[in-house]
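Presented below, as structure tokens, is a lone chain in the form predicted alone.
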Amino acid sequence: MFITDIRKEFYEVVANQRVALLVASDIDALCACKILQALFHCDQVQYTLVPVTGWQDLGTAFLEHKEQFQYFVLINCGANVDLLEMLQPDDDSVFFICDTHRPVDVVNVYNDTQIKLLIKQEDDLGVPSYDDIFRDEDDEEGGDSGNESEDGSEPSGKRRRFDEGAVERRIDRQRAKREWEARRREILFEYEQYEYHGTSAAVMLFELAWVLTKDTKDMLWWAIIGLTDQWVHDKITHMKYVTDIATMQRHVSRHNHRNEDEENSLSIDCMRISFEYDLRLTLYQHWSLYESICNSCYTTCIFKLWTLNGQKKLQEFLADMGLPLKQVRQKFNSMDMSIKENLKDVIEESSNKYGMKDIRIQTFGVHFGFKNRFLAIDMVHATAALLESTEKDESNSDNFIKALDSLSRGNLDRLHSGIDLAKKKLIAIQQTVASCICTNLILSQGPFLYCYLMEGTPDVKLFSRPMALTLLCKYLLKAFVHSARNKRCKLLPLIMAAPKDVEKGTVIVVGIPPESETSDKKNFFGRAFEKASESTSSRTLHDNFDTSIIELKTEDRSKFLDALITLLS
């Protein structure tokens, strides 16, 4: 059942309850959490924090704890399943879902006790009416017994009448049953066909906040973050995150007008956030100019990096601007002031010569104190670094609570230590993208396009992660798209897999919708997945809150791959 008054419906439901908090991991969910800690805080609210990768950890963290919790609250997990087939809960429990998967399931819609939805309904939701999908079963039979006896036997000496408008009755009624089941499969296979993403989890519950009138800065930047991070990961049209950026932006004028008179505005350990129409080269502020260039997305696709003449595109780039070689390969703060003043409008000018029309991009910036700024999008790349680092062999709930520290600016360190994971990350993502490229590693497979990470690839065990996977899908399709030839290629979807876990035998597989500006994001690979392995019985595993992302046994990949070839074709 969706909620209509959050404050009253929600809030002051669990306020005055101990509540299990399960948070699936994703940046968009890690400041939703912060952003609902800092509300019990205020408000002394117990609650116990359980991070889930999966469908499986779900279960497991429900069962665990559904003897203690009456109230559970799940952030951005448990909306597109039927949550109480699934987890088959007493009652009592209550489960408060605010999650941004889409389609949400019809059960959870229409049950009015236990499932409470915190999701916007000026989203486009387009949930299929009750009557269409579900009817009363009790007066199906009834009626139709006409004259049989209990035992169903003849009555003795007497010919049995035979009712003809009873049996034609129940034709009718069988007929008309078989209609509207077929019919109600056609409206939930429409409804549920593709899979996308709806208003970010912590846009939500900041309202939520500013309802209560408990907002604060730090609020609203964990707000602007989790809304970044669906642009940064690709999950939401450039039209709905413009619209977005719009509502955090008066939020975002309302605070710095409130705190103008406020005498700590000059403090050493204030907070400033700014709208900022900045440049879409993925950490520049804190790397050199040139190797942000060098490994940013936009960037890298449009010059073609990856190719000796985009080299040299580059370099005349870089000259065009008549910046110095020796500044442009320094660290960012310590070029010179003369340079940094004017270099957004130096390079928006000479990128309009190189067809980047859009190297700027609406997004927040926020400085801590006087030396420390950070734009939005680097710190949605420097928390996915940490919630998915691979460094230490350190366990999911580790890499959890290290991300989640990040976001407070009283752990600046662990921010900074993110930025440089990321840098990481990010050229591990261009040298196996130039390396794809180059070596032909992208097949048309018909209806797709498909490229497997062999086991031994550099940095094969980064990508066995899901975002991290995810994003060099969307980068390997936008520099795919930039350097194909074939006009019909440039219009196929792409599905990527890299080895999992090599003792188990597993691949995990991620399907991406095609690349276009005008895109609306909708993703078919879970449906599709769901379908191959089923007509193939290929050993998958379906435990990703995304369900365009699964594991599957090595060897049954090729019979997988075949079984979707003809499926999509």
Contents of the next structure:
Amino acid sequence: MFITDIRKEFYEVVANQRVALLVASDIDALCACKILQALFHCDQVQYTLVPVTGWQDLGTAFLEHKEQFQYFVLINCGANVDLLEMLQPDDDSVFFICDTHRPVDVVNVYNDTQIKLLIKQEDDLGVPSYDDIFRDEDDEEGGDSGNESEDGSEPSGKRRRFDEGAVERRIDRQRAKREWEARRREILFEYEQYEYHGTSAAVMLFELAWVLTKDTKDMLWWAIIGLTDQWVHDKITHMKYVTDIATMQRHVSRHNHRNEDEENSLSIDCMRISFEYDLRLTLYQHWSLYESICNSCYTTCIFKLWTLNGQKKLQEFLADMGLPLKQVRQKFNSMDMSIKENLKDVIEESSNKYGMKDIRIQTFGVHFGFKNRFLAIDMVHATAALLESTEKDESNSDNFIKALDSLSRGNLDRLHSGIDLAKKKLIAIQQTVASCICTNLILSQGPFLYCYLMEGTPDVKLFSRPMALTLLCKYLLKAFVHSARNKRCKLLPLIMAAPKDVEKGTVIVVGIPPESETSDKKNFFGRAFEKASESTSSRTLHDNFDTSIIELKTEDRSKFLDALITLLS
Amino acid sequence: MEALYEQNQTDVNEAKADGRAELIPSIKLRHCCLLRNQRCLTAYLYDRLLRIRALRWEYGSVLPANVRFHMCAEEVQWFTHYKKSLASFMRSLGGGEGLDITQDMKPPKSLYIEVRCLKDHGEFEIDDGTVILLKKNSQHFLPRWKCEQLIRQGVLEHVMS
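Show the form predicted in complex with the partner chain, please, because up to now only the form predicted alone has appeared in this conversation.
In what comes next, the whole complex appears, and the chain from above leads the way.
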């Protein structure tokens, strides 16, 4: 059931108890976890934090901890599946779910005792009404048996008449039941067809902190990072991002009004969050401007930097702005001050000429100490790179801990190592995109586009992780749309496969919706993958919390694809 | 050392019996060697003693079996005596009520601390009877006094944010 008063129904319930936190492995979940941890530290609520990467992990963690804990808080996992059936908990376990995955499973919505959803009901949910899906079986059977006992007590003459009446009524009832069931199946199919994301979990928990008036700038910054993660990984529409940014902006101004007091100004070491209408060049403040332009999705796709023509246009662009190549290629911090001062406006003016209307994006930046300035987008990329780093001997939970640490202000060296990893990841993505487009690796299979990364591709290990592969997928689709001539191909969704585990012989398959300006980011591949896998009995593992990402045995790849083609055409 | 001592003994007897004065420097040399070896051994034994004393502060009053395996019987006895004198000292503090000074080696900042588990340690029981499963890379928020032992042993790590 949905929680209306988050303070009374969630926080005050767990405040005196011990809680188990089961947190999924994405940046939004990490930020939400940090906010909740900070609140728990304030109020000395004992908790245990366990990272989970998929449904199996969730099941194991639950089994291990169910004896010791009564209250479980699930962050970014658990809303889109019938949780009670999956975990089989005891009757006194209570689950608080703060998840961005939609659609929320109907059983979770209508269970009153064990499942509490920390989700805003204004979020366009479209949950079917109770009567359309659930029906009390007792009324019907009571009616039947009542009629039959009546029939039994009547004498035989009247019995025939009554029998006919009873039989007719029973036939009517059965027909009504079949119709109801058919309608129910239709409603459920429509409801569960598309997968999408709702308000960020970090923003939800920040609002809890705000209601308790225990919010701090650190928590606000984490909420902003959580929201930016949803935008960077293309989980929410641009409209929703802008609306949520406006909400965050109100909180930022509320926290910032202390800065303006001339007499008691804050020390330079204090954290300052500011609204920035900044450039969409990833990591440009921690890299050189040239590298950043060459490795950001937006600029690469519009200039088409994988072609010679594109390179020339880039040189023209830089010349147009009057930026000398020597300046542009050195580290951003060492660029001439005179160039840095008006950089954003100069770039915006020039980019309008070259067709890049949205080179600037609304975001937030943080500033503490003399050297440390970070944009929310930079932090998201750094933490994502740490979370999915493919170094040897590092398990998923090691990476989770490193990424969680990098979000604290005291662990700047972690953050800087994350930024370095993110740079490598971005370069790898751009090179892979360039090679895929130049060698025409993207094939149109009819209802969708398909691309397979061969095993020998450089940096293919990086793409065995779901978030990195999804990012590559989105960049590739954008690049393809910009470079393809066929108008029809531009409206197709993309499925991408990359080798995941060479010893076990599996590939990871990701499906994303078609690229368009007004896309509502609704993904139907979750259900499609399930159906295709069933119909061909391929060996698949639907372990990820995002149903559009699955693991598949390499040998079953072709029959799986064929099934998908027949399913979707 | 025994070999040196035997040789010295024979030489001394010889010197006394035959009056051979030229053996005296070699006797003196061997004697100096013996004294030096004795000093080394006592330094080693004293160092072991200091470490055993530190063990009491690190592990508490019950030593794990693998540590006790490496101690000889006299050292175990010494340890028991040390334990007893420390316990009677602690009992005498705080106006007859007793104070456990092996807790809180650094001034505590808060009642509960956040710890991260560095290795799988299995189940761990805290004061109110609840059991916590310490699995690698899980984080917990626990009362400080229960965690100190495990932090010293290296199973848990204090996370400062």
